[in-house]
Amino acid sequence: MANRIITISREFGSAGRTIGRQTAERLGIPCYDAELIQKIAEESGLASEYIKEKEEHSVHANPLVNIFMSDRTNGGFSMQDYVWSVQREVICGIAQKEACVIVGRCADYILRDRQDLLTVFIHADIEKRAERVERVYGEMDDTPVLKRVKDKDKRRKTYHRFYTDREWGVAQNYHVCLDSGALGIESCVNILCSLYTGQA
């Protein structure tokens, strides 16, 4: 079956979001990234600001802290679990409805049983990612940029492990891994478009 859905997982500062959007534009299909927050908010009845707090970046980098900070009791769902379940339903619904690019939020795992899926991991040298973060986002607080990058990656890795029991960023878990620092954004977009259309 031909590729119909592209999921993009990415290291912080690797331009994965930009690559996803440009790929979608080139292919003429929607790209879901921040748009998912609004959809999850609508389905859950929760405020979009609250969804942002409960999404992947809010998970602590230390797995043990997640266990002690969670409001799960006697095997019950925490609010973060509830957001995850709604997120899963939203992503599955979008994939069922239309061809698209989905950035982050464990979409690669959620849609893993689909035969029309192309899973992608975007990474880059940490120094290049730090330079991009500083250039694109600027100084957000007093935290050194390299620490910000490392902390963000740790949170994404922990979140992914917490809900999927799979290792985030391990090549075997994706169809394609691209070094955006070495290849550049445009080349990454070209590669993904070629793979999607079967012209690679």
Given for the second form:
2 protein chains.
Amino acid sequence: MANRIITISREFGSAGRTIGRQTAERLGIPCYDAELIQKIAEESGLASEYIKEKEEHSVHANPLVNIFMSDRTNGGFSMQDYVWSVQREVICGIAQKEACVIVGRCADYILRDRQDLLTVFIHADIEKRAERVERVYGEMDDTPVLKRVKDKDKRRKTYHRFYTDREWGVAQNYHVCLDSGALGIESCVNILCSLYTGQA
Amino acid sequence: MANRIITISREFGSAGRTIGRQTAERLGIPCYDAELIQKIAEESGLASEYIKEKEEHSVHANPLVNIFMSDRTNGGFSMQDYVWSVQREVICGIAQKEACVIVGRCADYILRDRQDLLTVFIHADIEKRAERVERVYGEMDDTPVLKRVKDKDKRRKTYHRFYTDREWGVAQNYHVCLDSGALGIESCVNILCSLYTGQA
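Moving on from the form predicted on its own, please list the structure of the form predicted together with a further copy of the same chain.
Up next: the whole complex, starting with the chain shown before.
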């Protein structure tokens, strides 16, 4: 397999973003994460902060709510559908242009027909993730950290299922799944780099 | 993580067994696969062929059938429970005794409390697996190869859920999941060896 693009899906607090950044740096290719949000914002005319929120906060965990509360019931295109379509275009454009690492945003699904993809899922025990979230992001309001992590996971899972019709975190949907909590960030980066360069 | 034992769960036809054997050989440690069946047979007094069948053929894909057809409804211990308990003892005994690779038999679950475990799941696209099954195992009766692969997967999945109460193939249950069809057998062996020896 000739790899040009690495897509990283990740559980909240699993260091997937850090692993993506370090892998890209080592390989000398760009990493799209916050940059992706910026590009989607530019293309869509919406605020970055709004786009950032859209990935995880616009899809309700109860699918019925999505059906009845969305303007999709009016035969229309909801705002989240609009963001999705811009996101799709931006990701396809980037993939066409250059070798890179793309973190999140269902890039694995959007680019699924490409042959030059290495799709990755990063996860870790919830306790380790909660500890990392507390350490890296600090406290946020009064929500207990374990609850924050669980809520985020639930929203990512629902968003992913809603747009891709695939189960998030099912091994068969990725080329490589790694437990960053057990293996460590450095080992994960090493594995991805060696797979990308064909040295694994 | 100090690894002493690698457990390999695998989809049928994904070359998980071959990857296990080659990894063990490279690391200079034994690989338990057919040997495990032999040991369980010796300990239980049952025939190897019977044990081999028990992993995938005694649990019905419909859980209701398991409840109503098993002698468990009589408050008893079914034959499959007996095999499971011997299997559990044999696997714990091996793990206690020596560093090794163990293929299949829910060893990841049985040894889940150990700290020296590297748990692996090997999978591949169904077309690639069907092609491999045909090449390696040849034709068996008139069942189309794709149907054979799907049936085996279904039985492994059901057996796994029945005894472990975990979903088979969910990334979060393993330290490493690898798509052997996309990455190739050699890359999978390289990754496992480098993780085991701490060089990844």
